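As structure tokens, one chain now follows by itself in the form predicted alone.
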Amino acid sequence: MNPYIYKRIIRSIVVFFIILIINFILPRAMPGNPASILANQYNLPAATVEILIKEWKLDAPLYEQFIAYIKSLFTGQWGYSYQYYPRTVYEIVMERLPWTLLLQGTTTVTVGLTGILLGILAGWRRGKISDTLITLSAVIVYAIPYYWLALLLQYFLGYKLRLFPISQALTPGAVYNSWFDYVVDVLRHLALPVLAVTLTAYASYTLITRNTMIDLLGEDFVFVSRAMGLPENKIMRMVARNAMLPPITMLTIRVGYIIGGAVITETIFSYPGLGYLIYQSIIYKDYPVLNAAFFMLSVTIILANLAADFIYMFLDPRIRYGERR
């Protein structure tokens, strides 16, 4: 085997059990518990909250919680949810994620899209205006704070001219007269959060592909190929091409957040994804939910870096042939 590949195998095997601790740590060392948090909100009795206690093994020891964390984690069964007992973690995590991909898929897409043929038409016409607007806009954009626009966006384009339902991924209680009909009022839904995330998210992509265009225009093989008379439109397309090496790369690790980057998005519009359900599990200290989530975004991270790794490899054969020697 490449060491190059078995280096990044080990590696991700290392990351993954540190994370599989840290993931078990994190939620058992805030203060109170689920049965706790559920009887102040539920007005429950002292009885029933031991019995709740005793039925999710709270008062187990850590041991006995982390030898049932990691069995349950492997076997698939995770449990049940604290929050929407006696609904199981896994029915709930499978009825979230379609969500989940469909808003994050959405925002790889575009934000992978605009990011790069803005970068390559930046870098390609260089100090001219186009380059300087388009430039000076990724860097104003790229200071905003997420949220901060997402909440603008909610404001003026949802709720004063109603062009956008401001949550939700569905109208609650409508009824679809056909498929189409389903279909516009998930993308109307769909709408805001692609938007506010593709606006803050671009500007990276834009600027690191505009700079990698700008290092390859100085390269010799650009000038010989002038040199042949070869036409401006195919040399640009051949430094797009390797150009687009970095933010390709970037985009791969961005699938490794599909889940974690969804959290921020899908709480400040209340979309039922993945996201919202950790941010829900997190105030109710939900661990079965919190651990299947944490442990579907560790694994997807580590795939993805490891991913990249292979793609940065294959087109790239200095790093092959680096690690070898």
The other form holds:
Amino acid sequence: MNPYIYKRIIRSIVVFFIILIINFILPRAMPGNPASILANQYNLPAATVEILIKEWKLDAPLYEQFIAYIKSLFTGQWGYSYQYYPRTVYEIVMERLPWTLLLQGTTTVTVGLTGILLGILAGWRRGKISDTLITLSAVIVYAIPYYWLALLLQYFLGYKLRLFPISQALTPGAVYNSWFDYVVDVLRHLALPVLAVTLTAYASYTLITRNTMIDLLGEDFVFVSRAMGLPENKIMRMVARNAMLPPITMLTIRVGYIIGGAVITETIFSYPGLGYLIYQSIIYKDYPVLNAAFFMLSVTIILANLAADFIYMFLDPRIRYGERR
Amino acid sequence: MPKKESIIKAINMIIIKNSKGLAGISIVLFFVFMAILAPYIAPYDPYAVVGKPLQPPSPQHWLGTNDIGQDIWSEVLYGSRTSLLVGLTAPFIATLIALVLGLLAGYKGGVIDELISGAIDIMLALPTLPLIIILAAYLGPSLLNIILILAFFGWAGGARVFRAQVMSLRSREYVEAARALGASGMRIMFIHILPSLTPIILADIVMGATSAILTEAGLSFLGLGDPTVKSWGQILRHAQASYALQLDLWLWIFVPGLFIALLGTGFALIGFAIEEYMNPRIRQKI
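Give me the form predicted together with the partner chain now, not the form predicted alone.
Below, the chain from earlier opens the complete complex, with every other chain and molecule after it.
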């Protein structure tokens, strides 16, 4: 194996541990303690606050808390949630995780497909009307805030036309006669968040795919292939396959931000995923949940970045076509 | 070494000859004028209660009034100040940090490079949005805090690009020649390498502006913005919290969001134009 790979992996592990330390320090460095926040919320007497602080070991020295934190992360004993006490963090996270994976998995596919296909089309037909239209629309939606589009979709498609439900992941209190009804309900609730994210996020993938296409179409191998009389659709497929590498790398990195990126989307749609949970946990300073959630976040980001690096290393067209720049 | 004429030529290529650049600079200037002239063109004081709450749009209140009876159009006009301030200062600070660290890492190499590259790796792998939310929630919601937070989380990508660029420039003939003639490291960095980074620096700032504007609006939308100044994200927040859509007051949401998108697009267009200037192959086929 390439020594670069070892170096990269060791480096990622070091980075990961430093991030674990940052994840521990930042939430705790902020003023206010979770017991008194809960006490305010539910009008708890001072004696209860004392008990909670003891119970949650919030008065223990920081290094002891840190050792307990590291131990709990790696043993999977994530403890009890403060805000949903006495439910365990593991239970809550596992209940929320599938919804986030469903929502973000779907958007990753729709964003990637829409973005890359439109980019290939625009790059291939560069200078033509279809290119102008695709590029122009991508440039316009590039900076649209997705939460704004989400609100407008909620209004027009959800509230006015009543096409799709505007919040939650399932109809509250619904009884399903078959698994098919269940799936339809899930998909209907998925529609607006997926649409809002896809319509705003595809643009950067389209632009980078298009630019890479145009870059590649100017390369000698395209010129030679044309001179050899290769049919145009074959050339297009050859160029498109290579133009997909930068956006696929970008998409891989995006996978790392799946959980963190869900915070605002899920909050708007009251979608019961991890993003919404993280937002609530920050507000309530629910350390055990934040510990577990940030741990998972950091693991996914680091793995995704590593994967992106390796994809780039093995598939970079410059490596395959030889260094010429 | 870029001379004065070539800088003028570059500006000409980026914002006059390039339709994207021209559109981008026009949009940004439009909002700059809106921000400067806000006190003169706003029909009301945006902080004053000037009517009944939750009124629909009317000739007196173009976008209606908000949940406490302030004029929404005046709020929107003043909101341009916040977005522009954050959108210009945060990426400027971030790019400055990125530039200093990128130059040091790329030019000095060795241990300094290892340390800076490590810091870049860490910054790029942090769960940024949740950490920004934590910091904004607990540092206190002031505009200065938000600018500093955005700058702190915004430098790593740029630093990586600058570092790579400096490393490749370091071995160019003209830099080698300067070194052979006895120029100091500082002189080489600032006189010989820095000028050729100008387009990347500008691209980094304007692209950073788009993301800073979107993030600031997102934070304000979540209620983590500065409550004492009007901002577009904050207007959206109040609109959503007052069930504006259910009350059919959709312009209350439509206009501030549109302005966020427009200003963000304006900066992004300038960024695309700079990118095309740096990579002529993309440009020639348009």
